[in-house]
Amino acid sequence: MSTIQTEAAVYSAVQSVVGSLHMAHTEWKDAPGLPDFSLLKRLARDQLIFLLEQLPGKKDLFIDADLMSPLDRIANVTILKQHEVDKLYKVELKPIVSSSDQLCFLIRPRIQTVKWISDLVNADKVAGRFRRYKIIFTPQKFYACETVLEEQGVYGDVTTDEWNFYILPLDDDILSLELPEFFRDNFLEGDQRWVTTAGSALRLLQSVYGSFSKVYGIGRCAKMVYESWRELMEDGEQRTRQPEFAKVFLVDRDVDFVTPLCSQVVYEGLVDDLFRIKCGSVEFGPDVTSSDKSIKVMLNSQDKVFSEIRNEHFSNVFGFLSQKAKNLQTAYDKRRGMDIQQMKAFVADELKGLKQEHRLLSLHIGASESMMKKKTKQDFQELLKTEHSLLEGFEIRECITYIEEHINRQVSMIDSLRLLCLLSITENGLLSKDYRSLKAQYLQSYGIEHLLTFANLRQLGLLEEQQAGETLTVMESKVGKLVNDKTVGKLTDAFSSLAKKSNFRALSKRLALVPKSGEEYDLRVPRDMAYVFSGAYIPLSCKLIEQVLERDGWTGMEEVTRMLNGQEFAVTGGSSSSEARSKTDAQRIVLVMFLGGCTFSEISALRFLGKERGCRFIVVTTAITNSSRLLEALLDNSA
């Protein structure tokens, strides 16, 4: 049975509930209802069960470490045990202790893992042990993996299959492919194997939720994903049904590197930066729980406290939590003066919900306090001030001095690298003397092995040295001797900015990404998407989406796309305009696919934009990212 037929079969069994799910909290009146993405979980679960049943009898299941959290969201241990999975093991690339006669491996298509499985099979052959082996690749198997099985002489001993687990719904409006390696593989290594995976994810969404009437995109990878998806749609069977979202926007991560490099200040982004949200959940340690144990918490719209503060600027969160605590106390106080009957009704209807809300409130207050302590210790305000200066292009010499101090005090290897990249991108590369000096200081502080990391950053355009002729080098060198004088330092910066054509500066001016300095910005009542960065910067990726949707295409944005190296497109999809118009909600739901990762700040900005425009954004991303994850993916520091 083909994948699309399987999807169609499962879909027909559950189609009665499509579209019935709305967000747990309606953020504004007349918000369009969101599709029911729990269908995608059911599709994935049913296909996995089908594949496990292909190996009848008791079996041990070995699971890739980075598949454990996503698998838990789809099929927990109880479901696996119901389908004759005896023991569960994490793939650790070392000899196994399983005594089972049937081994099943649920893995990502990685050559290293396939070689390990081949070694296990060959070791069993040498020992004269007979077992049955099944490899389930997810989201798909690659030819290279099958070649390894052939080369190792075990191709005939194992059966292989693929589990088309393309999309994991993390929340009502966030879908993830859970492929963090997509970013490095595609943008650094030039390995395009995941392009078809992203295309297949779009095909799955279209087959379950209806055709898209318009597709926009920018970036080389976005174009390839679009073409891959079109080919898949032409090959598969076409089914017409009412679309649940009409417009799709594909955007490459390398179109906007500035946004993920900025410190996040919305609550959900800060939690991710400091505690690492993994697969929609976070582990709060003893410093948050006020006990001696850690607690794992799901962060989504079902958490009534979190759903109200997730998109808020952190400065507003304490006030909200304080008010919430007072309201909760008032609700508890209602018990006083109740008669037996009223008390019985209170315990049956309200008490459980109040206790749950109280538990969540305590956790979020604890998390906020912990974040405040960490940020105060790091002198967060000074860090933000430096970032804002870099974004605005002011006091660059002071910023460089701050970065040098940061490196020399060895505050944080990743943070130092992040500031260097932010300086380079916003200034269109570093002056040669600055580049060499900062690079030398970094390598002295954090180790010479980071030379390869600098090569990776240079290749991606994240940290570059300006080439000769890009600046008024003679003038700069003459004035540079007096650089200790702040006014002269500013003059030096002025000469530098005159001399070079900075794409970020030009884009920032053209799209008004940086609000005019001096204007008061009330973070309690945000006026635009800049609130996600304290009013200092509107995410470039989100601004592009806003402009393209406003213009219904790229017309009038030729200069912007030229500065972003082109590769933009806008095409009319498969559904007829009359069909798309017949469902007004669909026209007000936009699917945005980030290829290479998306930050929680961007998701918050799009939620704000949707609220302003009376539409809803559904974010599909290859993985959730932030500055640490982005830069860690580019590290090459093995000695």
Contents of the next structure:
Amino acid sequence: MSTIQTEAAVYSAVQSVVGSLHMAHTEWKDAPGLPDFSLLKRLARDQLIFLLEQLPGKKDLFIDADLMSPLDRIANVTILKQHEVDKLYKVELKPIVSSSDQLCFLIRPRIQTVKWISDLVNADKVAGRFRRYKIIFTPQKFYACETVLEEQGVYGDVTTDEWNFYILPLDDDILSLELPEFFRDNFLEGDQRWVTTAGSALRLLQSVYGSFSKVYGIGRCAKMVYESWRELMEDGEQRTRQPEFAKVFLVDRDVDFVTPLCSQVVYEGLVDDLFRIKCGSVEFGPDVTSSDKSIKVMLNSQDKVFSEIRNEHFSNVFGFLSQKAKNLQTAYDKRRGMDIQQMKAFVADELKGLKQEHRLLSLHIGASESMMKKKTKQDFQELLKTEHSLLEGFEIRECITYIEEHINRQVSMIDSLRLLCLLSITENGLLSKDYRSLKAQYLQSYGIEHLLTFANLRQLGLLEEQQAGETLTVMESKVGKLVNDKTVGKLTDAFSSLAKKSNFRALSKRLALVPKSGEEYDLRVPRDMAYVFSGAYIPLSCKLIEQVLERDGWTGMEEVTRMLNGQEFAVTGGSSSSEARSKTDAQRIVLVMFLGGCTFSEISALRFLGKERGCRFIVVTTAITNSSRLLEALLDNSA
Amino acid sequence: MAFVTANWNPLGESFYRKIELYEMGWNLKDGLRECLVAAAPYGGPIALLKGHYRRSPSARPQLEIYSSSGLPLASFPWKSGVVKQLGWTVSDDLLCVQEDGTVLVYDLWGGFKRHFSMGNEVSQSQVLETKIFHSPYGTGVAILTGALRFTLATNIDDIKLRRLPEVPGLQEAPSCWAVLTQDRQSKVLVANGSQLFILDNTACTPVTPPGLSPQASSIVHMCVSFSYKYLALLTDSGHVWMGTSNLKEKLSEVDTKIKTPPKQMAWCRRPKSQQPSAVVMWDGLLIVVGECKETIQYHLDDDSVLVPELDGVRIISGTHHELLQEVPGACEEIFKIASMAPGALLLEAHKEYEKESQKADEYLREIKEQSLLSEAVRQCVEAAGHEHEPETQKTLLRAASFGKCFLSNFPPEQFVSMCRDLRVLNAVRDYTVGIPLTHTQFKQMTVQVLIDRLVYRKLYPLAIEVCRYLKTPEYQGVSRVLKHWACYKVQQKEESDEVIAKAVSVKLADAAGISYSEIATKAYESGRTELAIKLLEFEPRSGEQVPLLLKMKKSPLALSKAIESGDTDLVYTVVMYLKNELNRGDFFMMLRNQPVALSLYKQFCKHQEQDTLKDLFNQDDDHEELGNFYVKASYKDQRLEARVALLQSAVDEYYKAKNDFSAKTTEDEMRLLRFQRKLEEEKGEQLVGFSLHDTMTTLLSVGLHKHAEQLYKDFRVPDKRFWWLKLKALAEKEDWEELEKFGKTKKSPVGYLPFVEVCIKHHNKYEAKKYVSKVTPEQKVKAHLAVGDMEGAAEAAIERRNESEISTVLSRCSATTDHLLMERLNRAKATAVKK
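For comparison with the form predicted alone, would you give the structure of this protein in the form predicted together with its partner chain?
Next comes the full complex, this chain leading.
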């Protein structure tokens, strides 16, 4: 207890010194408190323990690799051991070595894994070995998996169960379903089985934290999730209790692909892009820790240093950290001139907190150093410049040249792909000529298997060829005969921007996503959500949320929704009576659910918006994503 | 009110009373003689197997089922084997245990439901005796076989047969036995002469009842209380021993002075009763024994059957149906002669009040002075619950109501709910319904179960009235009853589909939480498919319709309903079902019209059946996807020939799909593979599977420039790429001479800044400088800066009068060493800005 108090004391002391940096701090006090999400963890843990006890006696537990980290947040090894888990293994889809008579599998409902388990059981049968097998599917089992068990003839040999672990609270305001495959399954494969999972997650939140007064959403999947959720609500008992959040906003990832494709420049996003945050923690390598070993750090609001810089543009972070270091030194320096009594108090109350802070501070300084080293380099600046040009729709030819060079020099497989997609989306598809040549060059660089990647990208509308009718190729070729090549390029640009009616362009104009260039943007004092992209672009997803909340619905945004392919909805919930209207804290908490993943930049933008509007956003996402994860999900060279 | 106590008999400290429930509506010629009888507890139905003991082959016995009031429910001649025992399950189903161990299950209406066997061993050695018992796990059956072994099933809905261990020294059928439920386990208590054993799953343990009188040489009868807590034993010396069923404590022992074996014995004990008591029945005689030496004796005119209940014993004879119970405390307090209990006084007060006598006030005062009025009201209300006659109930409730007027803050709930309960109880006790429940039984049984029983007896209107009256939530109450009604309705063969569908929809229209699919299932089960489909239309949740539609073989409809429901798992269920049901062609055709189902199935095939996936694409003439499929397959194959063959298939498909680009690219890949293979063989470099770029990098890095050049030409590699590649490769080998030569071959398509940069990257400033002069004016500043030539950079920037470049250079200058330079730059910047 004492440490927390001291940390708070130091924190507030530092606050007063660096207060200028956080211009919105006064509003924070006004912001509503958040519900306690640790309850969700407790629920999940209790259920897991119950399930483990259904298989009494010692057993070996096999866990899906991507469940390891989430599981660790719910029940660590000690707890598992307490419930007679003998050895822990990672599911590797390879033959196993286990001498236990009881095998328990904790897996996602994937056909592949179930097939592997069936093979295992059958191998045991051949070897005349008797064991008990139990599969715990999380968050739910699918009929497809049971079919596999049946087809492989082991249905009677295994028992199956469900661990309804729908939501992992990553932080005070971030809840994750930890289902990265949601994105590919739903948007690419057209497999909607996770829809009910998302619906169940919402229902879980509702049953624990009370009902919602209003639900907005956009996107096909959002609509389906809402439907599934509504149906679940109707089946279950009706509960009326004081809601802990007022509004819910559901948004499909494919409504806004631009945002996750941009390079992230806010500290938390950048850490994710560079070091990959996994389940709320990151492993800093030797170059950050300036020692020979890696250190794992939890990144959340418990980390006082991190919580102050996570939402900052990275150009501010270094300065802030050094200021912080000075303050810390001052706090240490207090020791001088203390008498024994004071010193005793200092050691007892403050020193631990200071040391903790010291450790974190040095880590973050290390991280931002390594960041600066990588990111202030010429090529990163040029990359950002290209991205900004694409967003603005400016000097497209130069951008294409840049991308071409990027591909030709094999700079980065994912980054090249990312730029190509950005180009395509912002320009509403590539000209045939460009499309073919860029694609051919990409294949030369990275191999022909990416034909499949391109097929996937096209299917999702991430990277497309303009249809002949739409483009002005005819015109272009005619003009081409008259003037030299360079002019053709410029003319094409001019024509396309005139005639193509690129949706992104139009959206960006209508919603003012791209601030006018040339204006100075002081990143120290953000004036809108664009600061998360160095003032060059306001995330479309967040802008939509802002607009809808402001208008309390979609009215007046008809054209925008038409350009986004519609599928928008706004529903007033059951508890719309006058008593719920009162301006309670709950009314100012908005739950935003991203179906298909959301980026840290978006979360930062929403936090900023919350501060501006005196409300709080809770982000529920199927997984934390970024450009690499998004694109890697669409590669087709492995499976 | 003297008449209330007319049927009371004292026994020790308390009283016993025998109330007539019904005069039986049946007309039995011979009474219950020669009948096998079973009556269900909680006022359940009565089953008779008439002519059972007359074993003549010509006359078949008749099975008859009656309500507790003797109204006939069913009757049919028994055509199966010899019945050893009849019994009722907790859900009012009739069990008939046959000699061969087969148990037949009938419903209340005599409809055959199913049968099950008690195992081979039983059927071989035949059934000697059977007991049907109830436990928290359901209804169980225990059998003593001809081989003198016990076989037991605790729950007939989930049969797990257990054969109990042998009883040592058992030569003939034991004198008596009973089933006990203890420690969550069913056990059998057996008496062999004077010895007593407890049989559980594993062992046979001899036990001795504490303090059993030594005169006894044999235990001739035993019975266990309704709650399994108490045990009563009757010895051949005519003593009744009563104690706890764990045989740890003796409660009392009474001498009946009758040494003939009785017909039946049962516990007669209510919860919170004052003394343990049992009822023993002989021909024409009934004795109640308690703690004291005295007994109560009743004379019986007729053959009778005892039915133990939670709070007493029912006695069914050929003409009457009676309830024998200990008089409940509240009733005793009020009605006992000369009672001064508050309730008694209140009743008296009310009586005087009715007579408009001032004595009412005196009585009231007397109660109030002791501040016992609320106690008095409570007593009256409670007693009303225990009284069977509506008149007595009313009198008591009126008295309670009267007393309530003089109390402030008296919580009304008890009074109100008692009035409601009694109204319901009186309704179901009615002769036409015939469920003689006591209030205690009703509370134990719960309203839900009562409603179920009414529904089971097809008393739908009454059930609905009860639900409405007791304000049962619609979901558990009215809707449930209506659903059962509808399920029954759809089985009525004489009405047309339209009429029934309409009737059902009208009645169920505004009821909440009705599952039409359940009703439709019933309709389908009784062979009315069309009606089922009509009913399904009313089902609002499309997901609910699917299983039945599948059962009815309406698969296309099932598939579209599943998709409509948005539940992928359900769609998947249907798809898998169809896959097994239809032939491949039809199956594919059906999927073709349902993209959601198709994409799901494709997902499945991707992991499970690659070939099916190909067939699917083939059927759709989806050449593009087929091409992709082959490309993917080619990467899984290790052998080059197979890979090339697969790629060739891909090329064909791509051409069919008119995707020239992919076709050409794939052809290129085939060429590349062959090339790589050839070189691998010739030069021993690992190449197969590399991208074109990587192949060239490898070739250049090992100095196979000619081969790289060949690829460059053959594959139309853009100049830029080739230059980048070569540049990098040469620099990596630090072959500066070659690099310089290369730079001079022709005008660099990538410019010369990359030359500078690549040299700097490999820390060769000297070489880098060579190329600075060749760099285009736009990149000059960058080039100079790259080699660290501040002067040159400044020169170039000033020359170009470019403000931002000047600033860039300025930012790189250090204030100490480049002082002069900075001044110059600042000046130039000023002029640049002016322009």
